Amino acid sequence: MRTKVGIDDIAVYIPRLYVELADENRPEKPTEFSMARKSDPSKYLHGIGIAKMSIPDTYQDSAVLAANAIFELMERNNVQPSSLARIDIATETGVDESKPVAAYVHGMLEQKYGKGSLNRTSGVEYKFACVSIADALESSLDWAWAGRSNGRSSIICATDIARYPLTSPGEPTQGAGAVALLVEEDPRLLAIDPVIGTHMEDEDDFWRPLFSTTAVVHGKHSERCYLRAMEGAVDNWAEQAIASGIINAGPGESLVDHIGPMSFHVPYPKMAEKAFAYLLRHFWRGLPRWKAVVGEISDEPKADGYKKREEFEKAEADYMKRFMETHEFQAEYLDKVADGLVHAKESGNSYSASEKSCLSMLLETKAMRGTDLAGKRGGSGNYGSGCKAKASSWTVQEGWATCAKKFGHAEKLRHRRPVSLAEYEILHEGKPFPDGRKFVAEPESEFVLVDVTSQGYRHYRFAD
């Protein structure tokens, strides 16, 4: 029998600092941003779902927030160095170009834990785009399942900061955090089932070239993307379901209907609630639900009744946004997914960390609610540009409500502080304040960054 693997806890690092597109209780309200870039705010809170982005400070880049998560998760568990047989780190935003995050979070850790005390620790960097976290997970669940953890635990950390040039469409969408997950055998939170499904291709839709410190983006050829490698990637992992007896739907039932909780990479709110709208419309087609919706919304599109391609993409979009709107769709996307998403309206696309801290805002959310969910199996979709996504399914264990509320996922939410324009625009470019200040906000008892010698090594402490 295959040892049950998991997710034991989770932490989450939110910087401290955001910018605020819009305000939620006045949507049309035009805030600081929306005036300087000449839009309409409520486009930014109802069109991709965005209140604010978080911004990290002068002293914070991925590596120090990737530590800040870990250390906050190896304190709250107890964890001891020599309990741990890995710590890697999945990031499309490294600092150096040879050294990985997971060296540089060794040391800014030993600096807590002693000289030496990870020495038999070992870690690696992850990359591709944001579904590398996915990647990280899927290698430790594997050698746990090998039977080479001999008792000890893995930790994986996705980090990111998401840059793109300032008035670029891309702008709106930014974001920063990082999540960590301890990964154990018979895990308090989430045991994962062994079965992964998969869709790689090669794809120009996203991409940060080795000269640029923000990335290049085809938005709706990456929406594509998006949408088309994911229902790949859960067909692959139905097939594997299917065969392995994990999910047996019976007569008038969808895989579906099977699977309770979910969380998506999302790049913005709407594009996961988007892939979820596709995701049911993928597995209902053919049961008498979906009969109910065609009445009450028409037949699809076809692409053979459209000359243009661009027709049909609209006529498709126009489509799925009244199948949004029904109330099938709604009842299933407020009870499995959307009080996930509180985390990107606050905070923003945090790339490869965005899955799992959604995740970590849906199951917080619902245990402090005292939503029943032991037992109930829940599934995570990621999608990496470039292009690839995976899908996979978990078991919600015993005493995951325990865990889940003592994230303190909501309060690092509220415990932050609006920044200007004009410091936004500041610490976007790395330029010096005119004031003379190092940094916006003040560390609190953190790992940050202190120097980046004239060869690029980067020093790193810890602020008490």
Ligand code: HMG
Contents of the next structure:
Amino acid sequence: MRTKVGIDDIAVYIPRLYVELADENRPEKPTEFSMARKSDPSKYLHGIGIAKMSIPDTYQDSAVLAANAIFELMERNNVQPSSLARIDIATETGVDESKPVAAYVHGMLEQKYGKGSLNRTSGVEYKFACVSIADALESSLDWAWAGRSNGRSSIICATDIARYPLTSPGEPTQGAGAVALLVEEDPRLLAIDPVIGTHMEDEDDFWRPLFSTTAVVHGKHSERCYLRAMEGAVDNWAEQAIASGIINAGPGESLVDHIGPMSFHVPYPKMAEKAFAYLLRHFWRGLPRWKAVVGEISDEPKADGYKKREEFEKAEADYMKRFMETHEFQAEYLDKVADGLVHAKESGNSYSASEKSCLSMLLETKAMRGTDLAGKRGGSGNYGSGCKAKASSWTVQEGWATCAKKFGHAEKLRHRRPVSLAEYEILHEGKPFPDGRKFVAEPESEFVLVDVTSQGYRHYRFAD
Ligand code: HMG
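In place of the form predicted on its own, output the structure of the form predicted in complex with this ligand.
Next comes the full complex, this chain leading.
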């Protein structure tokens, strides 16, 4: 029998600065940001689903965010460096074209655990836009399933700073953060099924050329790529799940009925909600319950009923909005997906770190609420522009709630401060503060970037 492998614990690092896009208690009240961008705060809160976006301080880059998440994970679990076979990093906002973030993180951790303590621990940087976390995790699982771990664990960490040009349509979907996963045999949180679905295409939806610090994006096209790839990956997962007997959907049942909590890549919460709606429609078609939905919101639009593709796409989008308002959709969405999206509403997009950060929020929220998830199967859907999606499933383990209650996720979201528009724009553009300040908020017992030499080498230290 294959060894049970999966996620034993999760640690999230969230920068302590944020830009307020909308006031959640008074969505109609303009914010400094919405006024400057001549936009409606309700568009941010209800249209895309983001209230605040996290931004890093001057001493934070993707390596620092990762090292802080990993250090917390190691300390909380008393993980000895010698027990780690690999510390792999997933990122699309790395700090060097050659030296991986994994090497800089190694150096930071050795400042705490002793020089040479991680000499027998490997590390690499994975890149495929936001989906790289799924590739990094899959590689670690394959290695453990192949029987090569010899009792040692691995840490997978996704870390990113999502940045679009000031005033661009992508600007309100920025964010930053890191999430570290302890991957072990007989995990306390989630045992992952050896069934992973993939869908990949060569697409021009979003990219960041070597000369640019901000991404180029075809926003509306990127949404369509996300939905198409996610459906393809889930179909590929379903084929394998059925063939291997992991899931058997009976008559009148949908595969989704056999999946409880779900977590998606979240560029902004509305996107994940839409993805879930498209998947439900896909898997409900042909079932009696879909007939009931159609009875409420009419038949689906058909492409051959429209002269222009744009007209059909608009009819499709309107139809899906109506579906998302039905009781049938809302009940599934609130039960399975919504709790995790609170992370993205409060923090924005953190690219590769987004899906697992939302999973952390989902598990912590359900644990605090006393929901019984032990033994339930859940699902993860990852998407990376360019483009590729991955779909996977996992079973929640007996000890999950004790573990999830210690994440401290909601507390980290509370322990932050807003920045003014002027501070945000200075940080975004990497300019000096006119009043001579070196940073916005004092570091709090964490790794910081000290300097970057004229040759581009980076120095870090732990600021006590
Ligand atoms: P936009 O043009 O600013 O927004 O771009 P919009 O005008 O289409 O409005 C957005 C929604 O708000 C619409 O709803 C409006 O109706 C609604 P929808 O029709 O989509 O359901 N709205 C309002 N709602 C309430 N009150 C109002 C109001 N006004 C409008 N007053 C866009 C939005 C997301 C395209 C833009 O922000 C963008 O380009 N973002 C970056 C790209 C992105 O996040 N794409 C998502 C898929 S790709 C992905 O996930 C990968 C990624 O994470 C990168 C990676 O893989 O590395 C990005």
